[in-house]
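A single chain, nothing else alongside it, follows as structure tokens in the form predicted alone.
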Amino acid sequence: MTRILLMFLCQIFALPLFANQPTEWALYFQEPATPLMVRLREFHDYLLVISFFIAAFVFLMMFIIIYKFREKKHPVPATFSHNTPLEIVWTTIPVIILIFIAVPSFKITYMMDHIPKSEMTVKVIGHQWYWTYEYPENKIVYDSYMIKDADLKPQDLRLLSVDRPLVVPVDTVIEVLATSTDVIHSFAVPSFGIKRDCIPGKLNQTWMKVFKEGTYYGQCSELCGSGHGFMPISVKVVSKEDFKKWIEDNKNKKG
């Protein structure tokens, strides 16, 4: 019971209980671990603060109207019908208040469809239900699947862990290329703050930069079959050299 509260309490007042990875009783956003996803979580924080006050504002105005408007102070109905002055005001502060929502939500829309300049491409393809990894720079071609439970080990993570996981070097600009060979699946990572569905017959793009080393995961975000909970995406992002040696060990290999 005072573990359970002591997590409530802590999601309640937004203290650092971040992972790269779902966690029990989580309620806020993984740890960022790309500027993007570093961007939409300030954003997200912009608009609760905004949300927080707006509500607050309404929830005032409704008691002092419940409140001053009463039927025993106020026997008599009120005859006017409106207030031009006043719909004049209610009407010119949501629109401004919407601006200031609107332009970060440009910058961070535009942020998200601009690449940069990327420094490599990995292909991404989506299967009824595991997912093809691809380097065309380096001609190297893998699948990736879920560790099934009877094969789990002590640090593996149930519906989660696989046994090939895509590997990206850090602090590296990464042009992902999504497609699928069978229905719609969806690319999603949420450390990475990237989502991109994976449509048969086409191209979708997105980009990364990973500026930690460790293990991100991920699962299809797409309702896809019988099979859609038993796809997840498991990323290691690693030193640069290490990236470089794995590309020697795995250059030319396929499957």
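Positions refer to the first chain, counted from 1. No experiment lies behind these values; they were computed from the predicted model shown. We call the rigid core the largest set of C-alpha positions that still match within 1.5 Å between the two forms. What changes on going to the form predicted together with its partner chain:
- Residue displacement note: residue 100 has its CA displaced by under 2 Å between these two forms (rigid core superposed).
- Annotation for residue 61: C-alpha shift of 2 angstroms or more between these two forms, rigid core superposed.
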Second form
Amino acid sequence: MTRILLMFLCQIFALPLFANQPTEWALYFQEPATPLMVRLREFHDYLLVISFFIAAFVFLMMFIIIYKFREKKHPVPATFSHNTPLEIVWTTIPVIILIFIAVPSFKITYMMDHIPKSEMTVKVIGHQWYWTYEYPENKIVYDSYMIKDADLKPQDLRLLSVDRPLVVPVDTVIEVLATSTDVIHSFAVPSFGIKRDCIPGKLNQTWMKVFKEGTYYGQCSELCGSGHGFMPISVKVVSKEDFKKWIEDNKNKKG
Amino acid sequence: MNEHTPHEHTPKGWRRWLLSTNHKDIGSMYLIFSIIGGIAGLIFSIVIRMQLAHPGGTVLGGNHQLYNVFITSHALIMIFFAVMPGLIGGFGNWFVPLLIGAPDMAFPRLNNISFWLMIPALIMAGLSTVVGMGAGTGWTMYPPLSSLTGHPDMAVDFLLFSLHLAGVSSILGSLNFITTIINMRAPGMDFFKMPLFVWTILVTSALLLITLPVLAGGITMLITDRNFGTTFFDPSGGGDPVLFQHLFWFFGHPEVYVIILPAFGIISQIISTFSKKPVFGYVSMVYAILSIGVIGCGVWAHHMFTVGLSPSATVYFSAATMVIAVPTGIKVFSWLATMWGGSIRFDTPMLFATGFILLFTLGGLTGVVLSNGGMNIVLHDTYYVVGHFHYVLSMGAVFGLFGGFYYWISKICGRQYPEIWGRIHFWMLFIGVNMIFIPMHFVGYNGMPRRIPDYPQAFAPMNYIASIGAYLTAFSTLIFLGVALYTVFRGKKAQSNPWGVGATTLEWTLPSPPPYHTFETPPHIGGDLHEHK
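Could you present the same protein in the form predicted together with its partner chain, rather than the form predicted alone shown above?
Then the entire complex follows, led off by the chain already shown.
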């Protein structure tokens, strides 16, 4: 187990195989594309180091015990059953470690919740089993369906590519409003570090500011019936100029 | 009455079982029920892993609703019809009276109805998978998916009635345990002399008694929403789907402690027995169990960080969840300290206890990662969560079940299991479950959502490894069934105490199997039970 953990750590630090889509044999997050996900990944690296040392300590102790205190090697058992100083130590040290985890953790929680002044809004509406994307400022509304297996083109990713992705500009604070018209869905893009439940009768809010152009993928993340695995999310992040052009092209079309 | 002529009082034939008021017989029936439930739950999980072995799996004929039915049934059957009847109904009934020197449970007839309510509960759960489209809501049953919107036919109603019956059974059982433990301890068996398994059953019972009525309220509201036109969870009538999630998790989170605490108790007793040392820090272990129970009731919304909680609620639920790591850490360190300096025999029960400590620690650490409200947003509803909770439940509670089985089977049936086959079972299971659940963490990090019947190509290699691990686990379970049948019918006759000087609790003072009625005159408990003489 320790060896697996070690391999795991080596993988993370030595081989930054990050991509903006899931990859085979990947052991870690997709490439962060928002400042928020960068923070979250750094925070997770930090948690992983702490976890590694705790796990290593417990495993090491266990191996020493298995080696030293087998019946054959150690026929007469000791009789102690209390050690107050030791118990105080192993109660207080975890408390201190938790404080060191909690402080940065809560900072991130507040950072996620505090939406900087948003420059545009997109509304995400979940349905069984597709998404509707709405640009309220520009009156653009369209549906986004997964590309069926029979229609896949070579560059498409099975179960991830969609016919019309959500298009957003790079380096822009975008307010995301999420809701649903039937059952609960969840709008998630791993590279952005966002996941918001789309709940009928509720308007949930989150935000993103993507710093790199490209196409990013996510999948519905709340069980929503038989098509739950077949309503992927694809977000195409384009330059601000391209986005303006895209808005002009789509403004007068009926979704 | 004389302990040496028990047979005159033993009812014969079907009356002995159907009308049973004897804690040992009811315990045995619970154990058999739990094995049957476990096999059913395992079959569901194997089909799930077959479907997920390759992308585009067609094991279920492309029927994705059926896949959702399978994941729902796998969870509910494993929780309510395998682990709970095994740990609480089975080992609790068998050993709580023996460990505290009581002649039986406080309410023997209540005990009977607790068991027999489980049968219609299981039948209803089974029906929920075949009626109409089947109940494919996930065990969390979130409306509106579980309302008429998502499941218009009767399947979900069957599921809800099944949970009601299982809930009534558990509430009655809990009342019985609490009364027995408070009132029927032998003279000298103070609260702080009770073996830790008894403590865990006491706290578990209290948790069930507090939280099950809340679940019952929630699912009753769902039943009336579905059948009588109310709109508790329907926004078009002013209701709120998130309310159900609060009610569900107010039960659902303490439920995971209901599952794991009795396993903690069994593990503590196994470790003490096989290390030939008293439990280290007994008093702090008791307080750790109590505080896990108390704090565990106030952390439910950490399952709901993505529904749009306020940041202060998120921070509270993160912090409260992290705090549970402290008593849990105390338990892990105390187990290590119990082993430290011991003279340890690594028989099968001890192998399971050792495996439990190592794997539970890993599950606990991923739990601390998930407790962070921000981090949780990324990992929520991914396979990382599936990996995490199987580490604490599949390798935690189930290792506790198997450990308890090998530890106590000679006491239950008077025959000892074959040691070598027990060890083969352990090693195959240990390798199998790690093969299943380690890769799940990786695909979870990489973004694979849970509860999907098919997945993008990128997740294929890890899922294939997990499926191979599942087949190995299934094979190890066949070995277990062989061991169990062999032991019960052909096993070597066991002495009253097969484990030697380390086994100091009261059940080992009785013959194996114990007579039909035990401790009719209460034993007197002198000195400190936890000090080995």
